[in-house]
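Next up: a single chain in structure tokens, the form predicted on its own.
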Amino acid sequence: MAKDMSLLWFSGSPPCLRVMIALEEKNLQGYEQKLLSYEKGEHRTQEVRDVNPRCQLPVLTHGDNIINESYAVCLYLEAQFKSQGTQLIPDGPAQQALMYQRMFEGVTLTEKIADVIYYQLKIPEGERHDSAVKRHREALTTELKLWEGYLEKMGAGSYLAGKNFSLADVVIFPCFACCFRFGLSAKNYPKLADYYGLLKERPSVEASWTTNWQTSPPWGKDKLKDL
């Protein structure tokens, strides 16, 4: 149980999803949580500013400690509760090296997904350029093919850093979940689709998924279908 923890989060947010998966993997259920609405601008209230001046979610509070960035939250949870629940950082140097490498490659993956999916949301209509759309889509296609190759090399039934589930999966899976949610073709990326299906059935993902992802289709639900 995690009665001395609280979480501020958005529904449909990959960063929030990864934190909730990490909490489940470390057997830290029972924490206080508050769902905020992005559409209503509830992340810009004084309540959020007091714990994160960037007005971003998730925000995890553990006792007197406040952690804002989702990667930092996941690393913190593993460090503080290392002997509890799933071991998310492997012991071997080679396994650790690969796990950290894949984990932080997720930053680039996230940026390239955002460039495609949120371009129309962030850029005013009069300032959008077809060339930018094309460039972003080509960059994301190249990135996804790279991850497809990683998984093919790992072999069937493997996780991102080996045969065991790790912190790399905690932070990267929500990125791929977002891609398939926005219409990514399983036919074009069969290894990614297999990986997505494998993790979708994991208890920590199932528990977090039902509360985190909105049941209605997202805006731009077919945005990645042609990649």
The other form holds:
Number of protein chains: 2
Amino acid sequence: MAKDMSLLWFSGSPPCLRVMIALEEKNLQGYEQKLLSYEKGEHRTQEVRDVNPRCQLPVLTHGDNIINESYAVCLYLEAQFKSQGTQLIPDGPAQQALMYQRMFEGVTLTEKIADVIYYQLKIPEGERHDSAVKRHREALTTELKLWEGYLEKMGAGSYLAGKNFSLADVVIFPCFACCFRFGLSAKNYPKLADYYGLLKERPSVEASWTTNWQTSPPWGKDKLKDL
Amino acid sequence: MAKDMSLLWFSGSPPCLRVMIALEEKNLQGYEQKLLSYEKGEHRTQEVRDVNPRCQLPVLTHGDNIINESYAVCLYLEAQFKSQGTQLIPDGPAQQALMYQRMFEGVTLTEKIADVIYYQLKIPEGERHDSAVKRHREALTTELKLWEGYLEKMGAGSYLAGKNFSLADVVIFPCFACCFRFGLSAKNYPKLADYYGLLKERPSVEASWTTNWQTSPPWGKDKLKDL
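Coords for the form predicted together with another copy of the chain, given the form predicted on its own:
Now the complete complex, all chains and molecules, led by this one.
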């Protein structure tokens, strides 16, 4: 049981999914949850601003500690509950090197996905260019091919940083889940699709697989189809 | 002495500065160094591509382990050399929560700085808009005011996550160093300026303070002057 813990979250948000998976992996069920609607702007209230001046989710509160960056939450939970649930940081320098490396490549991956999927949301109408859309799509294709190669090299059934599930999977899986939600082709990225299938059956992911992850938004269901 | 360790780096790059400070703090001097020139495109060689397919620096090699993400290097070094040099992750849940929180807010800070300073480099000529420049400058101003507020709240002489220097300082100080290099006004951001002054005198920073940090590039010396 997760005492003194509460989470403000959106459904369908990769950073929020990260935190929910981490909480499940650390056996921290039963925390207080508050689901907010992005569409209704429920994150733009004083209540949220008080815990995150940037008005972004997730926000995890644990006792008096407030953490609103998903990577920070994951590292914090692993540090506080090291011997509880899944061990999320492997032993051994080589395994740790690979895990931290992949974890932080995830920042670039996240940016490149957002550049494509949220282009209309991020860039005002008068500043949009077809050439920019094309460039972002090419950059994301290059990025995804890189990850496809990483998984190919690791071998079937492997996780991102080795034979065991780790923090690298906690933070990266939601990125790929987002790509498939927005129409990425399993045929074009077979290793990513296998990895996605493997992780989707994991209890921590199943427990966090909320409505928005089960459907694609009509405006975006084919967004990444041709990558 | 840092055995079996080598670093590929640029002078004046915040991510490279992070890694050099972390190495100094962990008493890992004497590693093999290779300084590359960004201007001459020395990072676009097969040698670099072999250790970083994205052709970005820094790249740290430690034995057989290759890490090319600055945050990953910092966490890796602290994990491998925990009891050597400065303790970079504090004890205690509250201190750790704040440290991880600030560390990962640094990703947003880094992005917003790059959006302003490297706008011409990132955006092709035909896609540039004065309205975008204005928006990025406003976003960076808001972001810097937030950090100014954090430092004000911490009190004079404090580090970013408490009374002790931590990984939050290792990763964030280079961002502020970059801002002042590009003309940020100490008058407009007195707490940031005090913090910058405090950290600049730290031996690990002094040892890493290479030529490009001592001067501003002619094209950018007033870039942030009016923020």
